[in-house]
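The data below hold one chain only, encoded as structure tokens and taken in the form predicted on its own.
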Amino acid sequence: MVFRRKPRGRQFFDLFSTAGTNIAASVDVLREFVAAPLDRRPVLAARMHELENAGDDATHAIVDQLNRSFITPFDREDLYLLASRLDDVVDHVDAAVDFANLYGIGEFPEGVADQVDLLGKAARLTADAMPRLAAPADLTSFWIDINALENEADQVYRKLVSLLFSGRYEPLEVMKLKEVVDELESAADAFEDVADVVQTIAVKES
């Protein structure tokens, strides 16, 4: 009979849960921002920046806990990396909103709503997975589903880039819009990076 050690350090899992919840809240604000009129967007951009700061706080709390803990539930390097990858998601979402707000982008092109919808699905999966991180072997469906969503996001992104360079938009508008869709694509990539770290943890714990 093989006995597996039960991960200890409830505080770590609580902190990662907080980070996951913050990610879900950030994508909710992103969805509202994309659908909002121009005069509403500065308020939502400010709210997004607050959530980005909250994400930084969550990351710092995890790092601080790691630095103060002699024993950690999983490899220290993996926990550092997971905290960083979770922070990356919110950073990219915040950057997309910030660019769109600063540039005064009016109507978003076809496909941006699809990007946001996929990010919303990834955010919900991530927020649900983080409280269950203590049993990473049970999270197989998480990284499989996230990888599938990222593949969909790649397809949406390529179609968006094709649309931007189709001649429908003025060159300056193309530059502005592409910065936004690039950040949203980077957010999708960051979700996949989170899932990859969780899978690595699961493999090491198996």
The other form holds:
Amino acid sequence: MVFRRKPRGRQFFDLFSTAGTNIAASVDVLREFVAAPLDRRPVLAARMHELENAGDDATHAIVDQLNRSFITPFDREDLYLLASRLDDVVDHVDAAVDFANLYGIGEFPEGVADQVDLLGKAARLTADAMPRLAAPADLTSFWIDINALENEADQVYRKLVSLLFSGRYEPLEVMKLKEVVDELESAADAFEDVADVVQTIAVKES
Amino acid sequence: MVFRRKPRGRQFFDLFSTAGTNIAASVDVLREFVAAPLDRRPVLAARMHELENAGDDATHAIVDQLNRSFITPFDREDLYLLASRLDDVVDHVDAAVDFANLYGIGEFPEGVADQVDLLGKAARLTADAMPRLAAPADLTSFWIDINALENEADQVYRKLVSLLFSGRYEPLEVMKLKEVVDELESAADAFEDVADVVQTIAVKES
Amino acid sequence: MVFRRKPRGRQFFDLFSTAGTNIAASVDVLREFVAAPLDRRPVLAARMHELENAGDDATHAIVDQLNRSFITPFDREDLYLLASRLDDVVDHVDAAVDFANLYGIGEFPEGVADQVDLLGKAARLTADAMPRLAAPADLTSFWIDINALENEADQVYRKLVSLLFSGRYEPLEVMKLKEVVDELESAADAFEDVADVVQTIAVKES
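Mind pulling up the form predicted in complex with a further copy of the same chain next to the form predicted on its own we just looked at?
Then the entire complex follows, led off by the chain already shown.
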């Protein structure tokens, strides 16, 4: 009887692909949440929370796999860091939804939809990049693209905060909205951190 | 004449144990501070500041030891990073106390005591883990427990911020309290960073 | 025909020197901005933005060089991390100027000039340290000095925030000023991160 072994590292790449898909799913729920009527929000916040748990499970599965593997496709600590950074993205997206829900925020300022659009693009690039981790040298454009999106997100964020500070909103309302907007900006930064780890792996392999 | 050498790395583990004990002491002062009458606060803030200095000294002692050691029990950079992360915990706890003192905050919202309780648990786990660093594989439960506490702290934090934003407090009061509450949340995150470095060491050694 | 090769790593040290000089230039513009009349600010914000772009270019040049080099003077990932951290400094300085400009902030509270002075000192130390990277062991005093400046910056920051929370300013004005003051504090922290990477390199080389 012959067992065919999966090629080395395959398990890792599968787990990272799962984490990437999970991120894309969480940004999809975020998009729905931002456009949804108030009474649909709790359901979506609950679905988001499930995705956050699924993200935690993916991270733990990767750490377990690292502990059980004698040989890893890249440096152990980079794989571990990549798992943590992917987890951070979902954490920030989940926090944004949770805050908006908790604080009973009404309508979002329009810039928020632009933030979510950019996160959607970053999520798709990331979900797309993870299954190609085996050839990190090909992922240089991923790093460049994510950095470009992060720069755009930065511009959107600054315009949004200017709007919040324009005097159109009450101070407490500003603080509530800013918490949400800040978490979305942190999610954009977290995508950049993901791309940075991928780039570190690419640099080491080059 | 025979000199008995301490087992390799013993000096490092002793220094990390000192840093862990110092963290536990700083969270004890924090707990006292939060419950203390206003006129006792400056004394406690001063004591906290001494502990922050002691933390700096412990960090510098570890870096010195790294510079003087030809062989280190784990990767130099991980030991260096662990020292920095432990230092971060005390910095955030000190900042919380310093802010509360500087801003003349009166009574704390009740959720703050819950934040402090969770920090107390994390501090005890950390003080307990440091002397066992020599066997990092046994510290997997430390990583899991700290992560669980951080999740709890996150829930407490979100409820607290909801309370601050509920309209019960004036905007400036909200900002002051939020600074303190944010530092305590950052302290909880910093414990997670400590656990992450320990886990990185464990992963490399596995 | 004989080609004379630059000594190994020379290209890297030149690129890091450029990044260091760029940081010093950006803090110079920041100092001018803080003292400038309102109508001169947009010009200075535009000049700052050019320096931020120049910083991005320097970072990309270093990453390119890392990708093209078979041998690097220190661990690839540390050089990559150092480039990122230097970039962070300019990002925070640029954000402070951009926010102040966007929010139409009038006069700055006096403590801001103290923040800028300390950033100026840190920038000069950093611009000075980068050309000496080839001998990282000699840069221990750099790490100590930057850490001392960061502690001073922390004190200035805390006093400034106390002033902002003192009741002298309207809540929305407090929020605007605090964004700027926070970015300057983050710039001081970013210098510490730069020094930490340099120290990591020094520890590994020792």
